[in-house]
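In structure tokens, one chain follows: the form predicted alone.
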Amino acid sequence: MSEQPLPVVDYMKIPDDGDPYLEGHKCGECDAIFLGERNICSKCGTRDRMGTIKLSTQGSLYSYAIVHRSFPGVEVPYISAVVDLDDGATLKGNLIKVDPDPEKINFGMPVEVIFADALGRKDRDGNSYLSYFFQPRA
């Protein structure tokens, strides 16, 4: 069992001596940003010009769905969101600290990325996980 929580996705980095962050891959030719490691840009087709970048923690809500049915043990309703980060990356995650009511959710609303416990879940080895969420910017 790890004493430090594990990241829920491979593009979340948890350095020993700093704060967690999300890592993207940026094309050196067209500046497109993607999640997950790659050698070829799927926007312009350039090969071997992808470099890692630390993604922005600020963005705006592009789209969302209020989820009313999910896997057993997952509390509903929750807001599944797609966010355009300020650096050009697009990311999916859960929007928290907002009532799951369309009257209270605005497209384009400014949000920030936060890192928190992955809802208390642990794997069979007892490891805990760190996840990322979106919340409205103050």
Second form
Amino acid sequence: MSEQPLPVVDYMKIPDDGDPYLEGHKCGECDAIFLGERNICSKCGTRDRMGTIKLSTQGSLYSYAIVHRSFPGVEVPYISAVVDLDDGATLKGNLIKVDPDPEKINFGMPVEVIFADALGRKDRDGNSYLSYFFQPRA
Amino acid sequence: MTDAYVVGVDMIKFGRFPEKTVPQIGSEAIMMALDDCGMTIHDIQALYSGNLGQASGMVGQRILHEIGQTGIPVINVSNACATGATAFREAWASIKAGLYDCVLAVGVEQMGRGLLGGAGGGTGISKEGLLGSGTMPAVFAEAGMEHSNKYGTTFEQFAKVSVKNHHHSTMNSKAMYQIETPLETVMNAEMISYPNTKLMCSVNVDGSAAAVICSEKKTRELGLMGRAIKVRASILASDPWQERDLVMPDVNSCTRKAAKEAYEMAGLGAEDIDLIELHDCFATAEILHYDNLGLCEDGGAGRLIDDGDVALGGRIPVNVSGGLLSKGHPLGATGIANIYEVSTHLRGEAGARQVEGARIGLTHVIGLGSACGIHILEKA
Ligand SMILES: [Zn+2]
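Take the protein just shown as the form predicted alone and give its structure as the form predicted in complex with its partner chain.
Complete assembly follows, chain above in first position.
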């Protein structure tokens, strides 16, 4: 079992000395940004010109769903959010610290990416995970 | 290149048939489609068989084990919710290419109940409810709310789609349900993923549909031109790159690409279409496709549902079968079931729900991942 929490997705990096961040792969030819490692750009087809970037933690709400029915064991309701980051990437995740009420959710609202424990979920070996969430920008 | 004609087509009444096998359910629609044109399995030169649940289970061959092992080639097809349309298109292509002059396409599915989708496992822990939701109602809620963000489309407008399609299905004895659902009933039903309530989600059902497709020469030889349906366009598209498609499965650009190509192939425009069966897997999805199929200018979809343009009797009736929302959505069968529906109207045989004077119709399905199939059909 790992002493430190593990990253919830492979595009989350947890440096030994420093804050966790999300990593994008950006095409050197067309600037398309991808989540997860790759060598070929699926937008323009260019090979071997992918570079890694640290994704922005600032963005705005593009779309959402308020999930009232999910799989057994998943606490509802919650907001499933699609967020456009300021650097052009798009992420999906839970929007927290906002009431799950359409009256309280505004398109374009400024949000930030924060890192926190994965709601207490552990894998079969008992490992903890670090996840990311969106919350309204102060 | 020869034209291709649907000469026999039918679907079973959708429902739940846990006591039957997938090949048995598929065989039923095939026998009905063969009866529709007075043929037997011995007249068929190839079988294109669409199914998702048993994609590696040789469903097409097992169907022939039920109804006649004639030794013809069988092509088993799996392409998400575009599976049936893909099987039909492959059958069509074989006629166009001159490989055969009489082939059969079937789509069949036996569904479980409950939620489809969900963020997959992969490493370690479940991501569902942690990194948003991968359930289908949520994915299509997000697609609908994108439309709200751009054009101000409301929960009530999305709900009206479900009112309309449920109303249509009261005139279709082959639909799973024949019940009216007034607006307040739809909006007050259990919320699954806002803005989709339970009555705004398609019904998981078992079902099958089949079509016999012939070359022009064969259709004439058999004297079947009278009720034949000409395939004016058959298009399949995958999802072209979009900036958000890593987190939002693409249903829009894929449909737009297929629609543009289909109108070009048919030499027609959206204004020439008399009725449409489109992929209303959720009420939110139907609204998007009014824009995507060019039934209105971008953003005009909300007004189309408000004004009744897309209801039976309106300018361009959509999903007069009841759609996936009420007729039901047996994934692999849906693409051929909507070809059956449009063909029935073009033949003037749709009874109470007949779109008067229908001459040209369009069918649309989209499978996430993504695959979009569009067919344009015309009375021969
Ligand atoms: Zn590129």
